[in-house]
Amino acid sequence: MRRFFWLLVALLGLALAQKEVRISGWGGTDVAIVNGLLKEVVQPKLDKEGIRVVYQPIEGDYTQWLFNALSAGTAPDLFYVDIFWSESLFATGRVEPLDAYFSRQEVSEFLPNLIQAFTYKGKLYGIPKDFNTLALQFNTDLFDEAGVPYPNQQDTWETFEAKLRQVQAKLKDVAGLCLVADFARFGAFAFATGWKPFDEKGHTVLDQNFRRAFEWYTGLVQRGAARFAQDLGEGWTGGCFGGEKAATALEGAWIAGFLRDKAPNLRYRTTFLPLDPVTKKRGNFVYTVSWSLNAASKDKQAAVKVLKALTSPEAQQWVLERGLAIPSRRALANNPYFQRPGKEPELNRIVFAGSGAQGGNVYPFKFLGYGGDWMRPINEALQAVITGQKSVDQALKDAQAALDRLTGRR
């Protein structure tokens, strides 16, 4: 009798011992991801420090539930904050700055333009867990059919436009490009040009290089080198280049999963984004996602040992080579695994050498507070030329208009 109760002591010792951190992302495909990164990296390093990990993901409007809860009191410790909405949130003085948890050294092991897409006013809010950005896939498949070269990544706009232009001239049933009225695919190109989506005063002025793109990108429906995206029953172009109705598309790594899935017997390769045949240079968008702090975390030390251990080398090392997500930290640039042979290698290489030097000029997709607010005058103004609704210099003059109206320009 008391050796029993000293061994129910003991464990009771050790429950009271262990500490519990909560974290939160979204639901989907995220649910196994995060469960197998727990089971097999991130929980074994943890129970050395007795902590223990609770994972709760969210199906639905997750931001909105992140809001609520932070505002209830609710929010679990840790949790994913997305770049495109990230300055509203850390605005709110919810989220805890990161720069006393972090040494220098342990910050320059992620990449540098990653970092500074998680920084607001001067302060760290976020660790990158992975990142995205755009590429272009094509079907080697339909370019063989028509007998036109592949798109590489010398092409400029203009030879790539003339190889679409082929493709679909040949191809009767194909598009060169399904096009799509969206920023988040149409911004690349303007960034291209120079053109910047913010001034130093916080405006935004379409000037004449936004314009020139503007002009190139819509336009390809009416030269014959692409056809508009939901004219082929598509909202993204990654849906027509799996149902081979278009012969390339401009996304992410995101699209492999889709690939897989839908049109595993599809033979794709993958180049970066065609350069400006005026400045040489090519544009690219960083999608990213952190593991953000809970300022009214009640463990802060304990919080921050799971986030180190959920961005730590081995934590991105077990994703990359699921061929999950692209790594945040610098040290991953020469993995093997991009090296090897293969579809998807290829275009996960791509997609992490665009967000450096090769991407030429990069911004992260988050647009000051003002989120899909801000994108919104944009893309009514790409649908309204696309579908020959409105000239662009009217499309754009009431884009400026609505652009004036919610930055205070005038």
The other form holds:
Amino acid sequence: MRRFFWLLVALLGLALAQKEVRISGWGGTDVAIVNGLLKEVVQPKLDKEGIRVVYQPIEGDYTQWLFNALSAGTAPDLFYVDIFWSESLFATGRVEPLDAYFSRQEVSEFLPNLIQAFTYKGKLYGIPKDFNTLALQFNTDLFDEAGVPYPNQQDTWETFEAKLRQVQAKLKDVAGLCLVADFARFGAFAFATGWKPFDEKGHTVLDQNFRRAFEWYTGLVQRGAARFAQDLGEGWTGGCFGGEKAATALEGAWIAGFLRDKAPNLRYRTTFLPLDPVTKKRGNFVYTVSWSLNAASKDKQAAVKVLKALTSPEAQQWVLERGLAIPSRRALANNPYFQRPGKEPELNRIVFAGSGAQGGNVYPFKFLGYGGDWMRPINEALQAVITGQKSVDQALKDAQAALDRLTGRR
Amino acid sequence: MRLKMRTMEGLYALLLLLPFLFTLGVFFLYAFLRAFYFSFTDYNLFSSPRWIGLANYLRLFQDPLFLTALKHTLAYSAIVTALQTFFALLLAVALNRPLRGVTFFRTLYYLPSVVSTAAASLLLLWLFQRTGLVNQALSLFLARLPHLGTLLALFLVFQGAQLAWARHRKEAASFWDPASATLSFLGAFLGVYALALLGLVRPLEVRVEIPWLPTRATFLGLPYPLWAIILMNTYTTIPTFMVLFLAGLKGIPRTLYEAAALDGAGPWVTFSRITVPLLRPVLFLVVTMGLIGTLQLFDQVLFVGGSGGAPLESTITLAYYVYGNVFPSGAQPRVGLASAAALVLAGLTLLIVLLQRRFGVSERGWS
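May I ask for the structure of the form predicted in complex with its partner chain now, the form predicted alone having been displayed?
The complete assembly is shown below, putting the previous chain first.
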């Protein structure tokens, strides 16, 4: 009896000595990834330190949940921060700056533009977990059937469009591309012209460069190179691509998982987005997510250890090899995984390279904390022109007026 | 000391009511008072609220989006409440008759209300796509107009001929005689078929491609997508109210109808003088619930705006405006502004229900 009692005391002591770090991210496919990562890579490392990681994935609207939890003081120690709403969150002061916990050397091992994306007012607020950029996927069977050469990285908007037109003309029921009225796709082309979302005063000016990209993009439908996604019953270019309703798609590496489920036998390849014929440059977005630290965390040192384990080279290698996400460490650029033959390593390699020099004018997918309010006028202008409800002049004028109201430019 | 019977009773009542009073206090009263306070501050969930007086309310009425939301909410509420009350009553009266298999029809007509709003919204997206069923049906109708026109013309010719023949033989005949109409229709149908085979009647080249959802186009001052939501919601809420009306109809004594029939009252008189006045308590319930429900339209706006690609200005309602400001995509929560909008919505709902009670259908029944 007495022995049993002491055993219990010892166990209790062990439990108390163990530190618990709570982490959260979104649900869906991420749950399996993070659970696997924790079990195989992260937890074994932390066992020695006496740290136990408790993972709480959030199904449903993660952003709402996180903002509420941070406001109520119930947020976990570590959580995902999407670049899209990162600035609004960092501005609240509820996220701990990481400069004190990471050495300059440690930070420099991550891709510099991702580090830049999570730097707000000179401080680093998140370690990029992974990232994505846009790439051009094309269905090789459809291009072969139409007898049209594949898109390649020398294509300009014009040569690319000519290929799309040929495919659409030859294969009557297949669109060259299915077009979405979304800045998250169109923006890449606007960046290619050298246009910037904000000037130094923080205002948005839809100038001649923007207009050039806008006219080209919205005109694709009329010129017989693309169809409007909604007319094909789809909400994103990947949906059209997976259903073979369109011969090309403009998506990131996330499309791989979708295609694996929806169309496992679909033969596709990937290349870079086409070049602006005038500037001879391309543009791209970086969509990225960080692990960030709760400023109200009870044991920040333990949490930082978990953060380091989650973004360690071993963890990123594990994720990469399963073809799950594009890791954020510079050293992984030369990883043998990217050189493997096959549609998915190729897709991942191009998406990885899309964030660097080959991507051209690359901007993180964030808009000074205005978020969706900033994109809405542009999205509506795109939609109105694509569906033929407004002229380009009228649509841009309306969008400019709405953006002026938002950013305080009169 | 022994408590009096009445005091004991009161205590028991209080005890039993306590759980409800608690939830009411916490989730309604406390939440309401906090929202009321926040509506005068610039609260954003994080920094402590700063008093800014009526600034939020002033900002609301300068925000074009809020004014659009207000207009949509009022129009939507009026139209849907009127439509659903009228059709629910009509359907209930029809299903209250001693028909063969009436239980089957009641079940059938009740089905739409079982569908969740999410599923109904998906159906709506599917129906109103540019290549959806609505446009296809319209295309088919317009393309076959020559056939339909010929069918009608042939029908009239045949029917006229039959009538003339009957008159010639001095027989009593009516244009609306079902037997001869069936014959004429058959003849006209075969005639059109033959003409189509000969290539004399050809379908038109029509393809209707109206963008119902991703559009800002309006009809009678309201955007197309909102009309689509109006149609859908009327369709899915009619059954619930129909059941209420059916219950009300069961409570009307048969003897009244029998007496009216003896006095020679027609169907319209019985309906307007007996059915409607005796249904007033139910009518009040239906109209009030309809108004409150429609003023809070939210989920369809979310779905039609999200997956349907409808522009925000074409579908936004007050409830969505509140939500959109508490959780703006990618920006900091604007709790103060949202609270002010929520209070405007609450006040509006109260005002409309009171006005309805005062000037519309009241719950006082026939006495």
